[in-house]
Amino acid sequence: MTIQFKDETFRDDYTFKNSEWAVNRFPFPFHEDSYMYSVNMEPHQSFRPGSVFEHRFDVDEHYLSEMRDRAQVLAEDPLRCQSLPHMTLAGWDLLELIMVSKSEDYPDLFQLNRDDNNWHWINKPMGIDQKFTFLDEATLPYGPMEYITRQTQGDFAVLDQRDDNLWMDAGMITTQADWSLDFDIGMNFFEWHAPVPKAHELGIFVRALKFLLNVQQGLPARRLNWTMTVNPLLDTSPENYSKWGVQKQELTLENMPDKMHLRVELQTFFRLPRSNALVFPIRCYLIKLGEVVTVPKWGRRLHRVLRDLPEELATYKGFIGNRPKIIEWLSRYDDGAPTSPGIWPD
């Protein structure tokens, strides 16, 4: 399929919406009618042609608009992209991973030619034609991590592995769900996950860290995470809470289908070859509740999940104040019929 890139906004007038194609491939995060925070890791292998799991880095109709939004965030706050000095090699590893993956998975959109360390990268959608010397920062307009993540949907946390732990020592973070790279930079795995309720006492993060420390090169992993967002905001950072936090008060039963969004993160994990760092891409997908309920199974299931969600999780995920209204609206689309297992539409 030829991707039709959309011209849309994730701020101000909020023109974002999903086509029917994008709705049908949306990574709905609930495989059953209830939810409890879990590791839910699986191999990041190509799965279900046309889905967000088909390729290593998904490119969809929102690509160009998301890249414009990232550039705007960085212009306003350059600290959303940081890399400690010892992480430069990991940045080159990431650049190689993304360029090779995109040129192989989307040859009609991206091209990479390599002659020893003389590389030629072509990004057709963004109109980029760049010749550079691999491992020579002076030949690129930005550092290697920033250069390639300005062209790739999703956030990227680049984690150094040492002392039997992972340390967030680099990242491009402009589409996060209420956490700050500038605050977390240099923290270890347990420190940056400290705010998550219940998971610590359940031992989830101890198991997750053990799994991640053993991710091997060429054997990436993935999981889904989710929250709720009023308006299709990519940038829900603590730095800008004063701008987006107040929007939660605007939600009504009447504007619910257009304003309330399910926000899903496809989180993947790749071991990088030269640096031995672990890169943690966090790809954000947004869907209006009015689009969710066009898939009857999803409408029923989302109502049941949010209705029965422990209060601590609803608070952590930031929609506790609007939860009664959301559940009331979704109840209109739950006829009590059983739902089939798995995340995909029937």
The other form holds:
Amino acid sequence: MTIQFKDETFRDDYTFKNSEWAVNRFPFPFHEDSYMYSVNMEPHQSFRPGSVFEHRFDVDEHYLSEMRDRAQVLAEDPLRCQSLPHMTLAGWDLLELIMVSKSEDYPDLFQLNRDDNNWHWINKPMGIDQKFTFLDEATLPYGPMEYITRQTQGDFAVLDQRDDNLWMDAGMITTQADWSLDFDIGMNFFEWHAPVPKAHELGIFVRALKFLLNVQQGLPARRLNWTMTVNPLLDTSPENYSKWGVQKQELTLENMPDKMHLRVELQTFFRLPRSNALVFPIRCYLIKLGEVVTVPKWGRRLHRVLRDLPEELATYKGFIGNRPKIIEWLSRYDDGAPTSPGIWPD
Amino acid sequence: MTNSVFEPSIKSRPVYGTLAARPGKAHLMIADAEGAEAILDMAQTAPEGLFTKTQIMFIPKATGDTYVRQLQALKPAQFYVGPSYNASVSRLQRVLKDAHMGLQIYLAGTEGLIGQAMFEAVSAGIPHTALQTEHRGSTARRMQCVHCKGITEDVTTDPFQCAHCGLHLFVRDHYSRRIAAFQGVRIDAEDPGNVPIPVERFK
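With the form predicted alone already on screen, would you show the form predicted together with the partner chain?
All chains and molecules follow, beginning with the one already shown.
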């Protein structure tokens, strides 16, 4: 189908919303009525045509508006995009991966013509027509990682692999769930996950790292993660916590369906060929609670998950204060009926 | 005074050891305040002649003259006493630039000194296997405000006020080696004006 790109905002007047198409393909993250951390990895293979799992880099109706929001974030704070000096080659790897994937998966939107190192990239939705020399930074307006991630939805952490660990040595991070690239850049896998409660004790990170160190070229992996966000804010960075934190107080039972959002991250992991780095795209999908409950199974299940979530996790995910209100509102959509297994609508 | 004992903490928080003399062609010892005691303790068991190949850089801070003469008595090949870490950085960078393979580095004292000197050493290409650290003295923290990025040195209370933007920040255990600082985050972001009374957590 042809994607109808929307003109909407993720700040100020918050005009973001999902079409029925986008709601029905939303990556609802709970496959059962409860939640605990796990290393929930699976191969990132094309799955369920039309879903967000069909293509390597999903493009949806929010594409142009998300890219405009990213440009605004970067104009206000250029430190959201950083790359340590040894990561430039990984940036070219990433540019190649995205250009090749998008031109193959969305030939009507993106085109890539390659003649040796002379490349021609056309991004029709954004109106970009760029001829450049692969591996020659001087021929692009930005470094390779920044250039391509200004045209691709989702955050990107580019991880160097050495000493049996992964190091957060580059990234484009403008749609994050409250962590700072500028603070975390240069950290290893355990260090940047240090603030996460419980998961270290459960051995989650040791197992996850072991898995990730062995991700092979051409065999990407994926998992889902989630949190809750008041207002459709892509940029819930610690840098701007001063601005968005206070908005949590505005939540009422009346504005709940429009103001409270389930925020889901589709996290994928690709091995990069020249640098042997691992790229970790973190794609943020937002859905209003009012949109969630249009799928009866999701309304019931979200109520049960949030109601039974351990306090520590609700605190870490930042909605402990609003949890009673959220549960009260969602309970109206939970008739106690059993839910079917798996994440998809019935 | 023995070296500091810290509560178990999250994984980005640095872990410190106890300095021990190691074989090496050259030695660089950097300490602030009570960190001098770590060097003096190590010297008691150090092989003879170690200090003839050693440069000591010392920042006394509030300890004044307490340790200067004792360190001098070790007869290091070079001895520098500086008024602040910041004042010593260009010298340190020069020393590291001249370093050869086999240089052993010893860092002792506060977290701010250890973290910043380690960053310089790692940036200069010194392998982490040639670096030792020992915490002594004040547990005051070097903090970065996540909002304005300004660094506030020697923070002893939680919350504290950012020396740059004035926001009231709570002290996290999350630590960046690159910045050599802990992270400070606005404490009243969700409820502006509701700032708890600061408690002295670090001495």
